[in-house]
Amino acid sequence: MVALRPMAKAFLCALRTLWARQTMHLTHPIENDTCSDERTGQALLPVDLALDLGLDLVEPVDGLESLPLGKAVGRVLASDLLTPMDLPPFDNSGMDGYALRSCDTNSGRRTKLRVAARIAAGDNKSLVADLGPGEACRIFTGAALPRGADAVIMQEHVTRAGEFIVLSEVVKPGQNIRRQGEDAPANSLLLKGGTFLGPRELGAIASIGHAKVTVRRKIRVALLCTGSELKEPGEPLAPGQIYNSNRYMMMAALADPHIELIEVEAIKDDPASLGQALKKAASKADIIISTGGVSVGEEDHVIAQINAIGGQVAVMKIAMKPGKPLSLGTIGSTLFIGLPGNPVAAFTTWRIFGVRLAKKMSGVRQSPRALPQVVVAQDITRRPGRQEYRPARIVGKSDEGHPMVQLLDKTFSAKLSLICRADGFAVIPAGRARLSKGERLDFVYL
């Protein structure tokens, strides 16, 4: 299981979330005091805080594996990785051509250089003479540099005649040649842990000779689908009920290499049912994701029953469209996060928050980035209030060369062909209530 923070950790978490609530409307205006839920007048804890407040709630797993390289793609990298040699591990050559001395095309004039040997990449470079004044040496890309040369010049640049090239340039010393550790000295610093291992880093590892690289172990994730009135593709609908499309959304989006799923299961909106599946997840999951059941109806019994297990909520209430009964909190030792039950408001929660949960606890290293900026390609009014994260087509490009988006249709939260119809979600600032068109938002890609 994880190793989240104390206990003592999560009631300061709590406590703070508490204080947030209550003095947001002084701390964070927003235009004409909207930022507040309408049938609670609960005011709503904007992203960033609730966000901050989600991930202090986690730390990374400690468990590590050593896998071959081979099976280690999109795994976490456990710790900082040096390097053991120099990179290049020896001066080579960056072109094919001839190896030669700089010194012998000084004068400006046509040179003629005897060929005196021939080296290609793999060849042992201790068994080549030095390289004599007037001579040079073929040379192929990657081949070690021969005693004596500083240079390689192109072959086609040069004229060959026999046993002879001919040549009519100054070559400069260094020229076309990779210098030994130039990419990476020994002992410096290759990658830092927490580093996501794909294709380059993991040929960054193969070029130090490690056949194997030690990561942090998968997170263990339970995912619990709530809703008495879902029923699995294939089935026959009854009067009132849909199909569970969260289960299969979410599924396609925990295949990542760093996470198992271990659990997935339907719940049906009944109290007992769902404190018993949420005890039984908690007791051998990292994470466990709920859809639906975390809003304030008579039938939400999620967060009810965190609390009868003596579980923990931190962070709840939201103010972003879609998404505003996202929650966050702990069983024992596990996270929880509970996403809402309309599909697009349980992926767009899951993309905002569920996946930077996610990579702090299987070790990813944060980094703050800006996110990239789109120019509105149309004047939109809209309900101030909550931090909106509107579908968005893109169209063409501004003047400035910043893509160009169309904002697709505002009532979306259970739309999934809309956001399938996107290509991600404009940014639109909780306190606006107009946009014009060439306006810049932040965007999220989908």
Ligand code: AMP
The other form holds:
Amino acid sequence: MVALRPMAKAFLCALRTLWARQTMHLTHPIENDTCSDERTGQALLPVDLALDLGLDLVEPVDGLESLPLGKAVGRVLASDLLTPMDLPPFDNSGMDGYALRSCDTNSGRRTKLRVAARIAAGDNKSLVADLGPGEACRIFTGAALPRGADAVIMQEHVTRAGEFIVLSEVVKPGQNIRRQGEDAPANSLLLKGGTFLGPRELGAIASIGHAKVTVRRKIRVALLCTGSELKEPGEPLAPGQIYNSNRYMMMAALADPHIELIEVEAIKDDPASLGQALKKAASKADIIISTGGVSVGEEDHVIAQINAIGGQVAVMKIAMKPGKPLSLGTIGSTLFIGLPGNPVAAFTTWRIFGVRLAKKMSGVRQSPRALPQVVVAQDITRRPGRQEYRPARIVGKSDEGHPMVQLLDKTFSAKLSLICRADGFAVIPAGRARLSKGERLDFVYL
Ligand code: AMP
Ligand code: MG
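Right, the form predicted on its own is done, so what does the form predicted together with this ligand look like?
Up next: the whole complex, starting with the chain shown before.
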């Protein structure tokens, strides 16, 4: 469960108030770097600040589990893992060929060596005599290097003649040998705590002989889709109804091994049932994600119900397009993420905010927010005020080699089919009213 630290909370409150004071007097939004609603001029919280405030609401869960490697994929490594042994554990051949003493080949002229032994991967080299002057050992990739040998020559570079090989090159000491400990010496750091365990990491853990790994417990998430207009796919629609896209979109977004989706509910725009559902979810979830009902309309009851059941909303009214209604807060020790109802806005805010918040709670070590850049393929004008995540398609490459993107439809927060055609979101800074062809923007790949 998240523990909200009162000191941090007080500090964040002060920061918000300060920020609001500084920006509240702005009635006209059209200024660079001003974050405000483009229609009302109302001051809005810049995306980066909102994200920092949201992250400060979250503590990593402290429960741990020890899992067999085969069951740990996608889970989060609990703490730093040192290798207890050298990797590789012994000097071995990097090639199929012949192990030899490099000093025997120093002349660079024709060298003839007697093949005195044979070692394959898995053979015990101590059953093979030490390599003497003028001798070579038939060897295969991964086989332990015989004592006395200090290099391996590829089999393609020698001529075999009975029990002899003939070569005409100088072989350097260490050539084609994988030295003991060269990948990771004993007691060195193999993986950092907070790493997601994917194929690479699980391979590395197996290579040190661990059959189990300690990971953070899964975070428990409840998903509540609000809206009296919602019907489940498969049911007929009555006039005025639409299908509940957010449910399946968010279930897919949450289908991650470090997340356990403990509850999925669709709730009508009715304050009492909403309050009850929030209360029930807060009693067992680490995160409640709601969709819809966080705007300012008469049918938007989520924020009021969070307050009514003793929760607090710490972050709202964000200078993000789409996603202004995104709201973040807490109900006791449960994190609340109120996503907007429009499916594209819900998708985008989950991607930009929710993913990072959930990762922090799961104990994931996160890299800085550096995004790849793309070049815009057309001139555009827009109303400044909010940082925009505009769906875009990659249509080519710029002269400097950046992906060139075409920005799609201006109005898109309810157009799911549009984002299905996008390769990602081009990030337009809040203050920009126009962009010229050839300008660079950050890009979020989908
Ligand atoms: P709201 O944020 O509740 O005002 O909803 C904004 C828009 O998103 C409205 O047009 C809703 O009908 C639509 N919407 C809300 N929830 C969903 C959902 N689960 N699936 C599809 N559309 C939704
Ligand atoms: Mg609604």
